[in-house]
Amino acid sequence: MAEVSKTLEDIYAAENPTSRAQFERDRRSMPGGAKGAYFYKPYPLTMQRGEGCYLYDVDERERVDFANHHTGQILGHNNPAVNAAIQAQLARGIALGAPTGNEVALAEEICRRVESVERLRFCNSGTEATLHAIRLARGFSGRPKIAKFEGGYHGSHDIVEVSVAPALDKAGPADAPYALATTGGTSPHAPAEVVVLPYNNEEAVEELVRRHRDELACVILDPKAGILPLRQEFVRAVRRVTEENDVLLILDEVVGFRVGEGGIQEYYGISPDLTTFGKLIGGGFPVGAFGGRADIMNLFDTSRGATGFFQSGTFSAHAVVMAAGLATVRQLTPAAFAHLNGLGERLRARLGALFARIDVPAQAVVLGSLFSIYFTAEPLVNYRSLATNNGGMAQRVFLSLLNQGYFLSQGLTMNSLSLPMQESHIDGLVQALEQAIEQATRL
């Protein structure tokens, strides 16, 4: 297999010399040459521009974009309405140090779409959104700990950087996972403040939440849309268990909000206490938001006097970001979601037929316009089953797809569709994937 990878890397290097030169330059001033999410072997492409569902790199090669900037570019690239909104705000001013009206228009649109969100605050990233939502839950409840799911990613602050990708030989029992720091430099106290829950196991979740209810401020749940198939019964059970034990539920919709007009909570039929948002609501700019029940969110309402709570940020609710986000969300009509989710269903069917035909253990998870591809025969029910994925195979297939003109996320997880795509793009990807799997196994 090393020879296969080398051959694919040779093809890649021969076709992308300018990106290689750029990467070598990047490494002289930035550690690793690119942030971790952008790096893949042998070196990442440097992109020059995007148009619709296509990316164009510095070697002037065109690729269909199925990564969409970590799922955030739901309208594709260079959307005319988003560009017009940005230009209009630039003409009025960039950073005015006061409300501009854009922020309330976007907040009203999100509150209208998501029934559980009565009040909303903006910040600068999904990380900030979960940080503030958790802090708010702790303050409102007066309890110190949180519960999160093993394998759940909620950003890069210490308390959620626990058991995101733990080594299986150190992770403890499947029904009561250990809390393990994910990255170096994490506060040594962070794991002790986290109860780790297993996905798709109602009985274990109920037992752990009940056992720790007197110290739990909240359960934070990322439904892992397009990454891990969660049963509707399980998600509803999490909501029931938190209500019965008087523990707040934070639903992380930073990715899942693109599933439908009312977000992934509408898909699962639940009403969380707080919800976090990011990615697509910024129209391609850095953004985060969190909102929910008025009685909780009103702890940030200091217009009637001090509450002991505070949330701000120099660039939170930035006028240009809000303009771009509003122009994006307004284009996400029922017809737009029908188109996106219809393409997702076509992709699910085509991938299912392909994987049933070939002699390679592979499966896809598709929800709405989000999808992941795994090379494992293990039923996908939790983080530990996802960890059986053949990462080497996934990397070879990823590289082959790049060589064929298809840009997916590295590892082939958390991919997405964009509104400009048509059925031909879905069919082209499936055809390229079949060739990529053949190359990865036989070249």
Ligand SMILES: Cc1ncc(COP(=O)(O)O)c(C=O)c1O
The other form holds:
Amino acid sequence: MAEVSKTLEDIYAAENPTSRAQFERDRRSMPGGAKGAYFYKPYPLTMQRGEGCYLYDVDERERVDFANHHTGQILGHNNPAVNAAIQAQLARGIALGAPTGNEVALAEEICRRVESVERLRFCNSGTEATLHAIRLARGFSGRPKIAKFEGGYHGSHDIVEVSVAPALDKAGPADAPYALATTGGTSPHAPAEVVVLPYNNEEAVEELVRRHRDELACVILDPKAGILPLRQEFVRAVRRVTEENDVLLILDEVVGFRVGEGGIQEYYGISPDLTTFGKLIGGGFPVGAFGGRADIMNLFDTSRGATGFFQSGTFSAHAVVMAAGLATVRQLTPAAFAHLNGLGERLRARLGALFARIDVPAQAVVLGSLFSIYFTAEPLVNYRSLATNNGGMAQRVFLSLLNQGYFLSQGLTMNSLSLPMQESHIDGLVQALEQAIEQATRL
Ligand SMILES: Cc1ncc(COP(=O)(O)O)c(C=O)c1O
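Form predicted alone already given; the form predicted in complex with the named molecule follows:
Time for the whole complex; same chain goes first.
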């Protein structure tokens, strides 16, 4: 096995010398490179440009982009209408320190699409969106704690960085997981303020929410669970249980909003109290937003006097970001979603057929235009079953796919499609994947 990965790494190293030199330079001023999520072994590719569904690295190799900048680039790269909107705003000014009209146009577009969102506020990342939504939920309810799901990722502020990827031998009972800090430096108060819930287990969620209801401000849920399919009845049960116990539900659609016009909440048929957004709504720029019930969101309306609540940020609702976001969201028509999600269905069928044919235990999870690939035979129901994924295998397959001209998310767990893709891209990926699995298991 070591020999195979060595071969895969050798091919990679031989074909990507300029990226290696770039990485060596990067790490001298930035610890480990540009950012945590960019690193993979032996070193990451440095990209020089993107066009449609293709990326071109600094050695001029073309790859089909199935990562799409952490799922955000739903239109692919260099989209003409997005570029035109950016250029038009650049000509008017970049940062004017006042509303420009772009932000209200994007807010109206999102409110129109997502029924539960009556009011919306912008910020600069998904992290900020969940931070502000949680703070608002605490202020509105007057209760200190939150509940989140084991394995759920909602950004990088302390309270949501609890039990994102806990070691299984420390994680406690599956139906009442312990709250564990994910990264060094987390405040010791953070885990103490979090009730950790298991995915796809209605009884446990009901019991934990009921037990903690008097101290719970909210439950935060990403219904595509980062990477795991949640049963429709389960997501609806979470909505019912939160409602019955008078606990707010924050639906995290930072990624899920790419599933359909009305967001992932329309897919699941639920109406949350608050929703968080990010990624695609900035058209490729840093963005976040949170919104929901007017009676909660209006705590930010200080135009009629102080409410005790405030949210702002130097770059929040930035004119260029809003212009790019609006030009992106407007292109997400029913026809666009039909194309994207149709390709997703094709991918599901093709991957299912492939995995049924080969001896290697592998599974694909596809939701709309999002997909994940796992190497495990374990039924995927919660964080603990995902933890049985053969990460070494995923890494070797990822590298082989890179060598074959396919750029996926590292670990293969958060891949996505983009609008310029055609059936041939899906079929090409499945073919390359078969070869990648063969290469990764050969010896
Ligand atoms: C579901 C979810 N919520 C929140 C975030 C945080 O967003 P950002 O990276 O923009 O801070 C992410 C990022 O991947 C995410 O997937």
